[in-house]
Structure formats: structure tokens, C-alpha cells
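First, one chain by itself: the form predicted alone, in C-alpha cells.
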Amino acid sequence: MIKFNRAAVAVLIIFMVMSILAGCGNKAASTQPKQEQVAQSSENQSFQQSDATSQNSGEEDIVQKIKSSGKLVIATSADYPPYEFHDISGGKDEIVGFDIDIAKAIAKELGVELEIKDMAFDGVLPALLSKKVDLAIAAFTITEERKKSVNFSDPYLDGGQQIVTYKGSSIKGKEDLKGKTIGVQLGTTGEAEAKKIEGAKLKQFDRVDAVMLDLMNKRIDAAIVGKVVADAYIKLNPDKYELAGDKLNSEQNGIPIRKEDTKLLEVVNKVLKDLKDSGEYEKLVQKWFVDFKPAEKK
């Protein structure tokens, strides 16, 4: 029979128990941080997903809002034929024009009605940025300055600014404007072009029809407006107005959209592309910039 020393056995037992406890303690210590790390990772992932969902829903909000309301609300300045203007030839006052037909196509794509808010041109972008309207469509020239506050759609028309005078004027071009009074519409690139003419005086108006009325009555010497608008007014009153020289510059028109409304921007660009691909765009150009004949004012 093998005999054991009681003291040695006791020490051995104590040593074995301590080893087991130490091993359990180490396992628990190594496992706990991993559990916390997994939990924290899940929380971070959940937060990121929530944040991404929030951003995406924010982008989609305007499109969903338009569809839910059943209408697309646009701001324009309806004094700029043939882009947008009041037509009363049918016995009622209706805002029509090239831009308006494009706006109708956007509303159709969204499956909603079109609501138009008419205002002074220099109030159109503020109305857009303050979210009083969904879109702004008013023959806007794409400029670097404007791009600081809004995004623009793909360009939908090439244009430029033009000097217009009253019939029989001695002004034949830009070089004849020194010391003369030029009528311009506030906030337009026509106003910006006029400011570049050395020695000229500016008379500013809220609406382009007021500019052209002053020019007709010879209260100003010339006006600077968009080339297609100048052509439209000459069609309306060929015995009152005439062009002076060539276009002052080349410009592209675009539709301004709030920077956060990326989904709406996608919709607008899709509509512009579809109009061009289908041939409908060329029909609109023909309708408004070639065949357009304003009704005579009575």
C-alpha cells in the first residue's frame, strides 16, 4: 500500500483548485471584451445603417412629398416670352411657354398636377431655397455664382444676351452704349452684361415687360435681354423694336434644384433626356422659338 503524506495531499489539492480557478478567470477575462466588442460593433453598424437610411429618406422626401401632395409647385417669372408668359388670347389668363411645357412633362413623369406661382424674377431662387416651391423654372442661365447655392439640371437650351433698341435708334452695337441708359431685369445675366459696359447707365426693373415698355416709349435707349426673348418681342412689335449687333455672350439654360434634392434632380434630367430622345424636345423648340407668334395686344 502506498502511503501519502496528509500535508502533501492537502497542498496538492489546494494547488489544483487554484489552477482551475485561474483558468476560469482567464477565460472569462478574454471572453468578456469580445462580447462587449461585438455588441459595440453591432451598435455602430446599426447607427450607420440608421444614418444612411435617414440620408436616403431625406433625399427621397421631396419626390415622395410631391407625389403625396398630388402636385408639383414651381416658381417662375411669367414675363419672358417665349419661355414663360401670360396668354389671354383664349379668353382666360393662362401661363404658357417653353419652360412651362417642360414643367408639365416633369409633373407628368411624377404623376401629379402642375401648380405655377408667378413672381418677380429676383424672388424665384429665394422661393426655391426657402422651400416655398418644389422647383424653379424661369430661363435660368447656368452660372458659377448660382451653382454655389443650387444644383442645375443638364443644360436644356443654348442662349445668350442681346442688345435691343427701339426702331430707328442710332445704337447699332455695344460700342454705341457709352453714356446711354440701358434697361435690365433685376437678377438676370442681362443685368450682369450691362454692368460691364463702360460709361453706360442702368435702369433696373422687376419684370422684362416693363423694360420693353420703357424701351418702346423711348424712356431708355436700349435693353439687354435674352436673344430668344428679344426675337419674341420683335415678332410681337416689328415696327417698335430692332436688334443692335450680335449676341453679347453664349449661355446655357438649366433648371435650378436645391442641393439636397438629388432624387428630384435625377427625375428632371430623365425627363429632359426622354424629351430629346423621343423627338418631343425638337417639337417644343419649333413651337416656341420658330413658329411662335404672340397675339397682338389690344
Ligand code: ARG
The other form holds:
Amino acid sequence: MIKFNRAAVAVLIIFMVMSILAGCGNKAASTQPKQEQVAQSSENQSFQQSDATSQNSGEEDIVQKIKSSGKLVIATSADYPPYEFHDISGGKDEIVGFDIDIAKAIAKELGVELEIKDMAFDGVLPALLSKKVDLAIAAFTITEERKKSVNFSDPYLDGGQQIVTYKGSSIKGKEDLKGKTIGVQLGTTGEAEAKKIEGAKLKQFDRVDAVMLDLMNKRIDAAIVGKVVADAYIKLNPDKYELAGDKLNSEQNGIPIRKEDTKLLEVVNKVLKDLKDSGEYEKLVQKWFVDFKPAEKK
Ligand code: ARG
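Switch from the form predicted alone, shown above, to the form predicted together with the ligand and output its structure.
Full complex below, order starting with the chain above.
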């Protein structure tokens, strides 16, 4: 069984406070990257060997561009454990998570380093579309609306949005949210779900850790986040949060890619398929969604 101790709670609180401090400032500034982090890929040649076809066109496509720059630059919003979050338990601040391991696998396939830009979630797609980054990986739900501006990889995880409350709250489901304040992250499907709840008030945040800190301090009545994210926050702070009712919807996560970057889409889908075929994907699910215990990692 997973055990959580006071250190785990302390780490989460530090993590929240740090993220909130990082999130201070105006809206324009909040879409700027707050942290860059580089992970060294261990193997450099793997993609070259398996990728004879994409050399054929002779044009400088995105895959070639990434390879010649030597790095894959991704945008994320590292406030969403266990998908992507800051792990400070080992004394250094590192962005880790399920999505980050997938990003590392993509970088490895391309034979390049991974560089992570952490920003507010509602700045992630704009960063992708304006070519500030090559890829976005941030627990994105595949939606029709988003498909108008980007392509998505094959779905890599099923999920859904969930109401979370503080421990001991009288809210047991969405029918109890009339006249109550729901905290949501700007631009998310959680925000869209909250807007559907009649009579509820919305409080919008750049970062999910700020939502959860407000909830912990009872400044809001509930939050709507991904179910597995709610589970992660509860694992970290079982005496602070609880779920209210069932999942509000069903969603699938995908990796958004610029429409013109079809070769990169092929690479990403190949990586997802290879991870599944090799059994590596199941290991990642086990690592991040079952065994997840942040305070003791590393
Ligand atoms: N799945 C939701 C969406 O696509 C929320 C994603 C939030 N991601 C994050 N890294 N904060 O809208």
C-alpha cells in the first residue's frame, strides 16, 4: 500500500506555493515560459535508422528541423500530476510525469534532447501555433473545437472531468453546486464542464495548483479537474480533499500537433504504438497512475 507522510504534504504545499509564485503577474506574462528544462536523450541514432521514407521529399520538414537543431521543444503546463508536475522531492526542481515520459520517448525516437517550456495551460496551444515550440503535451483532451486548429495524435489515454471538494464538504455531486464557487483552470474542458452547471459561479485560474490551494483553504467550494488528477491530489493530501460524485464526462487525451506537421504526427503515432506494442506503455501507466507517490520519488 502507498503511505503518505507529513513530508509528502509539506512537499505538496511547497510545490503549490512555488507554482503560485511563479504564476504571479499579468495575463500576458503568464503565457511566457516560466521554466526551461533539458533532459538528455540517451540514444542518438535510433530514428535515423528507421526513417528512410521521410528523407524522400528533400524539403526541410519539421522532423528534419528538430533533428538538425538537436532538440525537441515541448510546451506543457506542469501543474497536473501525474501527467506533468514539478517534482522537488530530490532537492532539485524537475518536471516529471506520464506525459513527460512520452515526450522523452518521442525525443529518443528523433535522436534529440528534450526541452520543456512550462506555461499556463491557455498559453500552450498559442505557443504551438506560433511555432514557439515543436509539440504540446499537457493532458490535452481531443475536442472538435481544438481539431479546427490542430491535429491530434492517436488517443493515448481515456479520462474525464471530476468534481473535487475539501474534506467534509456538503457537496456530493453537481446538483449541490447551485450558488457555489467552482475553481477551474482557464481554457480547459473542466472550465467547459463547470459552465454547464446551472447557478454555479466560476473562479478561473492560470494554474491547477492554485485552484487546489484555494480549495484546501476553502476559498472555493469545489474544483473541476481530470479524474486522475483529482486522485493524485487526494493521494497527496487524503485529509484535505475528496471526490464529489462520479466523473462528469468521458474524454480522450491526445497530443496536439500543427496541421502542417504531418511527418511529426507520424513519428508521434509510431512512438505511441511502439510503446504499447513493447509493453512499455503499461509500465508507464503503472508507474504514474498506480504506484505514483511523489514525495518518495528519487
Ligand atoms: N484535459 C483538460 C483539457 O484538455 C485539462 C488539461 C489541463 N492540463 C494541464 N497540464 N494543466 O482541457
